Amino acid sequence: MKLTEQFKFFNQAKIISGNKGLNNIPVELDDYNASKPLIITDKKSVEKKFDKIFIKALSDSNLIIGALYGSVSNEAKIAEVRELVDLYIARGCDSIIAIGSESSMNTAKAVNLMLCEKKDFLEIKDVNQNLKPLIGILTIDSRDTFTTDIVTVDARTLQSNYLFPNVVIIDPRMVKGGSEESVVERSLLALTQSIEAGTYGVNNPMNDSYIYSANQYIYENIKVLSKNRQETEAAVAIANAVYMAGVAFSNAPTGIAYALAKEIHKLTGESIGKVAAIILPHALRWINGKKDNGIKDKILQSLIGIEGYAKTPSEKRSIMVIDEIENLIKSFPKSLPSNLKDLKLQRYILENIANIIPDKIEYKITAKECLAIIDAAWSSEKEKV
């Protein structure tokens, strides 16, 4: 295997996954010296009562929940942000505790930083030092940017080594459940993340690791959970996958597929992991086209198995991937619409989206090729864009 001259990579969470990952969280938040964490959730999670779960999980140990706020907006805002720095310090929290979506995380770093910094979240520009202790707990509502180095917080984003979480818990009880649609979007939202972090920039040996692994419980497990949401190793596989994606998101360049949806998901609302899963294929294409990248050949294996790698001609295993990976969103016609036209979407707003993205990734790209990829998305079609 070819090794790069130079590469790069961080991830600071520690990650414990399977049966009573829960009741880890004592001994960990006392490895930091903390005993009274801020709770913070979204109204979803409680609504499935993840919440209760927590508490339940953690009725026998001497952890002090300081306070518990439940009611995270689907974005997190400045004002909440704001209303919970207020709550942390009057009950004299010493770390935080994130579950469920995105938006908790969010808000959850977002306060992290005001804390530390003793300024407003709007006048941070670098985070530059160590944050108090904090442990993010995954369910089936968390995807996206949960386990990465971001914070966005009123189409605000920052990013720093210093806002991974401490500590990333993967337990059963808050992974299994939802809908088919939800384990489809969140799985393939990972998928994209994933496999973009694995075809854009250098070669390194660390995120490879990341991304072959996140790729490979999805494609096994994906399946399998749609059709039975309460299938364990299945959910915690798929939360898994979610985490190492968001760590490999984190540590490569953002991908044409991802930012596409990211502008889509903030101008109309429509699921991010729809949208990103949608593009994919087509944005893949593009740059397999591309003389100076493509596909690594590698990723195929993640897919298909070693077997199934060793019998593909070498030159043929970059579109094998762009195959797979279509042929394995159309086995989900009810959860996953075809294209982005069957989503209703304004014709007008991607392409505008389309005159942007080249300012907002590093990879080189014009305004025009996005919209012939956005096109060629718009309709399915397979021709070369």
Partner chain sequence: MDTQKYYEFCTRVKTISGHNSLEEIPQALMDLNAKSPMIITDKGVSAVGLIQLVQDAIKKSKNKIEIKVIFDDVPADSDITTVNEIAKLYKEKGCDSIITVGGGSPMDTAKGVNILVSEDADDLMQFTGAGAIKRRLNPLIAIPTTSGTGSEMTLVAVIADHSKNKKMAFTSYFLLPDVAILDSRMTLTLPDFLTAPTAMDALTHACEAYTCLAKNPLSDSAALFAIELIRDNLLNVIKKPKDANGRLALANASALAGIAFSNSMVGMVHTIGHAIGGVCHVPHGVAMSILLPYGLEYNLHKTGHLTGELLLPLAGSEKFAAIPKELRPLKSIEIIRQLNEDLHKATGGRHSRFLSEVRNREGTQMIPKDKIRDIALTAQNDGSIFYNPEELDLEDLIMVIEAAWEGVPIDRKKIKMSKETSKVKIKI
Contents of the next structure:
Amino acid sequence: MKLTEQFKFFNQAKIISGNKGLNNIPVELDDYNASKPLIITDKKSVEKKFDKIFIKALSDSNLIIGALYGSVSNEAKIAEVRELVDLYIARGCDSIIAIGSESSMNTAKAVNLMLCEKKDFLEIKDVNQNLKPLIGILTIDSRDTFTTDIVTVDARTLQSNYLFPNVVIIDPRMVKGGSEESVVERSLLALTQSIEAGTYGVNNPMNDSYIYSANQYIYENIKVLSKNRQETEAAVAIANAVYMAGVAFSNAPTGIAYALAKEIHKLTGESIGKVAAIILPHALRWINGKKDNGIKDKILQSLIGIEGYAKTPSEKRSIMVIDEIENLIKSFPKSLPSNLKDLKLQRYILENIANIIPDKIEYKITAKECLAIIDAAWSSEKEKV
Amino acid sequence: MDTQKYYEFCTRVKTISGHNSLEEIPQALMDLNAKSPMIITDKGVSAVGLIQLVQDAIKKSKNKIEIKVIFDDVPADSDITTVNEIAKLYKEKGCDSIITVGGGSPMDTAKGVNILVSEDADDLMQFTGAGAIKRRLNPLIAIPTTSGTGSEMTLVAVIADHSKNKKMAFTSYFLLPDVAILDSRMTLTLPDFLTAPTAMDALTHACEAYTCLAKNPLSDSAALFAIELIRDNLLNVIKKPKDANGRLALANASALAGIAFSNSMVGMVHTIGHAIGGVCHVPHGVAMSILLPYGLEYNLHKTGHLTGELLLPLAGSEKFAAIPKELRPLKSIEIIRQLNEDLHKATGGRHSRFLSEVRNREGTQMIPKDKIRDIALTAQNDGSIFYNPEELDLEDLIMVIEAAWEGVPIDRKKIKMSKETSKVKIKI
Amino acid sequence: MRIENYPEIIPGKNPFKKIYLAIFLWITGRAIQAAARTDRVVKKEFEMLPDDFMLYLGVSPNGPGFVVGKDSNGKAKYMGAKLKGKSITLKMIIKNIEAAFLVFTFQESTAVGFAHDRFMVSGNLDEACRIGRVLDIVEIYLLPKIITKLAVKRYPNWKQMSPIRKHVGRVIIYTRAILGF
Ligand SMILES: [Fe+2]
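Switch from the form predicted on its own, shown above, to the form predicted together with its partner chain and output its structure.
What follows is the entire complex, opening with the chain shown before.
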């Protein structure tokens, strides 16, 4: 392996994963001298009684829950953020815990920013200080930017090292259940984030260690978990992958499949995980044609394991990666069609998106190339790219 | 990959790696709201001009950073009096941050100083033990000049109190440096007889992290990358010391191995190595090089399958694929022994292969045979023994040390094996 | 938003687990004292500890736990369940009740408990290692083999611990642990 170019890596989020992980919250908060958290969670989590499990796990501790707010909806909203700032202050809280969906985490981060920067969220331009201790509890609804250094509220996005949660907790009690579709969506979104993080940037072995672990966990567990959502080991593994992919995503340039999927999701409401997964192999085929940025052959090792990787001749490894991913996507016909056409998206919207992507990502790509990738994903034909 | 039933992992250090990453220091300090750093280092580092490089990088910048004071007198066996002295200087000169440049000793010292100045305390001892530090400390930037200890990535500081003949361990996530700068220029001048054992220390961190009880998926990946970087670069760098890419790769390997072991701990190689350091003052890396194959060998019936997996980064995919599963664990060990042989040759015999061969500058043997029992007794009380897969009592320790002293493999019949957990049958 | 709709919550308690742990730790504390007077190896480990040695082994944040130290004659002594007013040289604290329950019901061996970061150890690491070995031996005496095998890495074979030493020792330690002489 060669390391010639400069790279940076940062991950503030400590991970605690496994049996009784939730019960460590008091000790973790105590590290920061905190003992009165504000809990922010969402309707989905409350429906699944995650709030009750959470409170029970804090038994026999000296913690007092300042307040538990369980009404965050699918998107974080600025009005809600402002009210929660008041609630935090009124109760004399000293820390924040976000449980469940991305919107809960976004709300929590925005509250934290307002408290520390002493400004309205909409006026904050950048972050230059440590924030209040923030713990994220990853559940089956956590995905995408949950464990990243990004916050989005009302279409306003900020990114800063300080925006990572301090601790992320994965506890078997919070990561089991849900539908096959939800397993497929969240696992394949994580896979897209992780594989693209390892493809578009320079060699970065720190980030690569997150990427390879994420890939490996997803590949080894997605099929088991999509069949049986109560399988503890697989559920914990996939949750781990979501965390790792989030960290890797924060430390790498945004990839094309992800960027396209995000825009499509914004405009159509279609699941970002499904769209990203369908586009991923086509985007990879495109980048594999580039001189400098082929797919790193070690990605294959993280997908099919040491034995299979070692047996594959090195010149075939990149192509094998694409084939493997394509096969994986085809294994869930009930949850995931193999092309964008079958998602019933409007064709003209996709064309508009192809035009705006080149300005949204660091990697050089033309609108025409974007459209070619979309075209290929539209009808799942390999030749187009 | 096994899903670990439970693990914790934390690498809260911002890493900046490259051939010109020293130039990132001013911005890194600004990001941490600091502008008056103190430099803590030792005479060896400043004598070869490395502090000058740091100063130049800071001077070049437009940011208004001013190095308030340079303390370059950290002794090799730094202790609490040095820490107190530096802390006083820090306060007198009105510093607001620390840049520590060097190997393990300046880094541990700097961490200790940072506790005192951030907590505004006089007595370091009140901060020993888990959870004693309850607030973020002042900004700390670590710049390693050896590629081995991985201290820039660890949350531990070991500080001695010579007057009480004690070594105290401080552990806290707040002791992790805010930033680690890996710059190839900082290790370019490291002579081969130091490059080799320090890199072997890093290799040991990686191998032990991967095979010991507290392993976890993220440590595993970091460890595998570290081993691969060492395999691809160590011998080259020994032969071509000015190979900047190779140097940078080794610096990264050391940091990655540091990440791995700081989160998953180390086992018996360190247990015995620490004791040899304590009893006979043998440099840490030297003991690690020699003992690593013995640690893996002793634990074969427990973690042989993991040792077998190490063959991939140790030997590369072609060789790995060509060797059947049951033979891989022993092959991994053989490759490490061969690496020691190669390093011995490449350094003109200065890299030791077994304990009886270790000599100091005057040429006297550092580990006389009659010290083995003392070493074993000391080893029994090293914390890393908790994390070794198989139990080690006094008799076991003596048996392993004797073998490493002679330079012969362990007689496997002498190992008192508990239940076999290795997933591959080991063929002897 | 009406702030009153989001009241403060004080998490509950789990008395069953706490009582189990209190009893288990009480017996273990007593057993260490007894073993230090009965078992050769434990006795020796204790002799090597400094005179001011005092161990607290307990559960965060409010116990239960026990204190074992050296008395004025340098003998191991069980000193009650409370930390208060004692100068502890070695603290071994398990992070929460659930983690302690896993370790002390042997769902996780002591070694695995360490590997799982369940313990917070402060003080001299030398002492922690000695105590780790003492605990292993005490568990061998206190518990039937089938359970102790879960708790320790390597169950001693007869060469290392003769059955007589074990069974006679066990009876003595049991009585001493319960009666406390
Ligand atoms: Fe080491």
